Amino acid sequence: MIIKILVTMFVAFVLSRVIFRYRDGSMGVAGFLIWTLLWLGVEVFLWVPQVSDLFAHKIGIGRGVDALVYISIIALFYGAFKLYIKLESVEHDLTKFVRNLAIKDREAKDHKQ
């Protein structure tokens, strides 16, 4: 029972951060909805574990915990992939920016001479 209370406190903290990020504009509506639904889902599965069993049987998996683990692993791999793509994009943009800055710097030095 104590773990349920601790997890609920953690979820409340995370949801407060989600709401804060949404209000300050650093998170869009889609991100707000996805994260809110995810953490509320954690609470539902925590306090009413039979829901996860029903969900698991609907997708053809024997136990609810197994289904949650499988889905979590898939979501983590997808998140890692998205982060990798974003990192590649940032590296590309940074390279382009530095290259253009170097060209402008060189042109400015050439004009001074």
The other form holds:
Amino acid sequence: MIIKILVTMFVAFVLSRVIFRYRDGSMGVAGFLIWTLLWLGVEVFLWVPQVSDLFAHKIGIGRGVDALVYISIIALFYGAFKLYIKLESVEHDLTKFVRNLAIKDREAKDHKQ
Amino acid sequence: MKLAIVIPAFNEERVIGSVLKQLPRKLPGIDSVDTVVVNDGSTDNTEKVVNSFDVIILNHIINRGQGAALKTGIEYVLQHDADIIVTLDADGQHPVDDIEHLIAPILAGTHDVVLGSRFLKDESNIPPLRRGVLKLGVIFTRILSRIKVTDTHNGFRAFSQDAASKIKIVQDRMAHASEILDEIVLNKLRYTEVPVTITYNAYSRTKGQSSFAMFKIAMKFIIAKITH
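Switching forms now, from the form predicted on its own to the form predicted together with the partner chain, please provide the structure.
Next comes the full complex, this chain leading.
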């Protein structure tokens, strides 16, 4: 029971962060809905674990906990992949910035001479 | 004909001076030679050494990798109407005397890109592990990029203006070498290889890519091919 209360407190904290980020405009509607549903889903599985068994049977996995672990691993891999793509994009933007600065700086010197 | 030599440099204070000193001022069929060093966020005295020569220096404020530095240099010289662009490493591995042979096919109008190859000459100076890894790179490139070359990671290259403007380098780090080969195929550019001798010494071995790093580069290139 203690673990359930601790997890619920954590979920409440995360949800509050999600709401704050949505309100200050740093998170879009899609992000807000996905994160809210995800964390509310965690709460449902936590307090009504039978739901996970029902869900697991539907997709052909024996135990609900196993299904949750499998899905979590897939979600984590997907998250890591998305982060990798995002990081690459930021790296490219940074390079563009550094390149433009180098060329502009050179051209400014060329004009002075 | 205007020739531009682009040299990406990262912490090369010890050798870049001797490379710049050896660069040709005049070449047959060439009216002017401009040298552009892209100082890729060096933390040593590379900038100071380069500034003591009559060359153009472009400073990356932070290190962005060899591919990024090459692209910066190429973009700059294209803006300044270079007809032929030669790229070479700053660590003294590439013999500058070979520049004449490297640009000859472009001057003759028979090719758009000329790639230096260490495997068309005597290979005995190439360390065995490096030779093995590079040969694997050749097979890897043949499968992925469908280009038949004997040396895939040789930074000693020459491009015509048209070829340099068509080749898009996206990879900031070392995977740009495979990317250039890919672009040659995609843009249907006429390419050839010329034999060059690579000098392996204690310095170049510490500066060059480790054989293990080559595998990391290959992985990066595969991921880039999937994600782009």
